[in-house]
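The chain below stands alone and is given in structure tokens; this is the form predicted on its own.
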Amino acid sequence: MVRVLLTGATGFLGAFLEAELRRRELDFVLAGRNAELEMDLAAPDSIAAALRESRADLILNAAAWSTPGECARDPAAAKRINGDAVGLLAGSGLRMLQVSTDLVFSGLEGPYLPTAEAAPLHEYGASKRAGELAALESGALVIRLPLLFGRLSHSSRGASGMLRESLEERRPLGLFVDEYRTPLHAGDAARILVDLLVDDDLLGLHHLAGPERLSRWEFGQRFLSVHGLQTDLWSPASRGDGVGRAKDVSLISDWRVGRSLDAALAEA
């Protein structure tokens, strides 16, 4: 049996993509801060060090440096972190799969297919853009992902958790307009991960998108819809011209999920 290396678990999409291996019964190992493997990806030792204890077949990098703001204020930091480290893994000789974003690309011309020229607006979508070409060029895998929603009983991360946070607190939200996405739910991404990563010999740069493009606003009122829900809490908001705001990041995805988008919601 092959074994993966999970990196990020503790992440957002981490944590369906540790259901998703735990699911299929497959042999995988943790690797990250306070994980079961201890890894640094700030400290190229620690790579090293990880990569030998993990007796790993297969790597699967879902870990990143995720806050714009952050990255904004060491963009050393969050170079190293998602893009030298990137090529680290991918230099080990494994076959590999890593997660990128749709927050590589300016949103002047989505949707966007995986060819299209990638010019980040943020520090975030360059160090990521980083980690893109640093495993294309050791001839790993590289998925893009759009807005990721779904529900975890520990958190209200993710798209869908940000609005359910909103309604039990009773505190007021802002959603644009404005700004549009191909949101997918993080349980049909890990699953589908990991059939590219498993059985399958694929390579180069590709794109993994929900069924439909839409705005924040638009989201949100699906979600009350197939809930049930109704909420004055809401009030639809413009992205305005804030630094980092990219207005059309939506993508063409190479595959379909399986399912509608208030199938996925129902979910969330």
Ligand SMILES: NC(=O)c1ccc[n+]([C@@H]2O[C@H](COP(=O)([O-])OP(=O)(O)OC[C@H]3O[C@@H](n4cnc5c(N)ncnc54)[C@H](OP(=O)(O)O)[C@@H]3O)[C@@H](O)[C@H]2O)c1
Second form
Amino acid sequence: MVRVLLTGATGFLGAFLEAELRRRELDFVLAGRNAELEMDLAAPDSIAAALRESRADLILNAAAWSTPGECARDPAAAKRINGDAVGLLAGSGLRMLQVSTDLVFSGLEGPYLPTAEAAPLHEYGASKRAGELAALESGALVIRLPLLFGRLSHSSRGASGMLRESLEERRPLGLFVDEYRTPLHAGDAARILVDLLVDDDLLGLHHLAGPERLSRWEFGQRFLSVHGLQTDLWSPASRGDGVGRAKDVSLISDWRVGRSLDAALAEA
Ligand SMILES: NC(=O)c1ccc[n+]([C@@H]2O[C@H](COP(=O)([O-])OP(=O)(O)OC[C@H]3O[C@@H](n4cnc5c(N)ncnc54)[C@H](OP(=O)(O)O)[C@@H]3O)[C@@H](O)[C@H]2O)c1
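Moving on from the form predicted on its own, please list the structure of the form predicted in complex with the named molecule.
Full assembly next; the chain just shown is listed first.
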């Protein structure tokens, strides 16, 4: 049986990936700063040591420094973690799936095909683009994902977690009417990513996106409608001058997810 090294399991997507690996009864090891196999992506030595110890056949890299504001404050660290570290993992020679993001695009020309030119608006997007290039150079598989949502018992992360938190804490929320994404349930993402890593020999750069393109505001309204809820806490908002916020980074997907947005939102 193949053994998978999963990074980022303490994160939002990583929690769904770990659950998917468990569901399939695959052999895996979790690597990270707070994981059974110690690995700090900012420290090349620890990456090399973890790779040696892991006895892994496959790498699923879902770790990232994922907060655009923090990446902007320390672009060099963002590049180390989201860019250079990816090159070190992919350079191991093991089959690897690198998770990337719709935020490598400027948002001026969406919806985007995988062949469209990347033009990040901020350091986070630039560091993730550096990671894509490093992964591709070493022959890895790179999958760009859109805005993710889903329900985790222990966390309010993800696009729907933020909505739930606002309702539960009675906190007002402005939702952009002019920012378009193709939202995807993290559980659907995890199922397809594990398929692609384990059961396929696909390489190169691809898009995996949800079935519909909609604004943050529309996403919120659909969430309410699916759950039979109403609220006066949310108001339509605008990106304003749009600095650092991409207008339309919706992705044209290489795969169909297999269920409707409403069906996925019912589990969020
Ligand atoms: N969430 C979304 O909507 C979305 C959309 C598109 C693409 N993505 C992509 O999906 C992937 C996962 O994103 P996410 O939202 O799940 O992120 P997240 O919730 O912020 O989790 C990030 C993970 O990375 C780990 N990590 C951060 N710095 C590290 C370091 N120096 N060494 C080792 N591990 C480190 C964190 O572990 P600790 O902090 O515990 O060490 C955590 O497990 C990323 O590649 C992201 O670009 C996410």
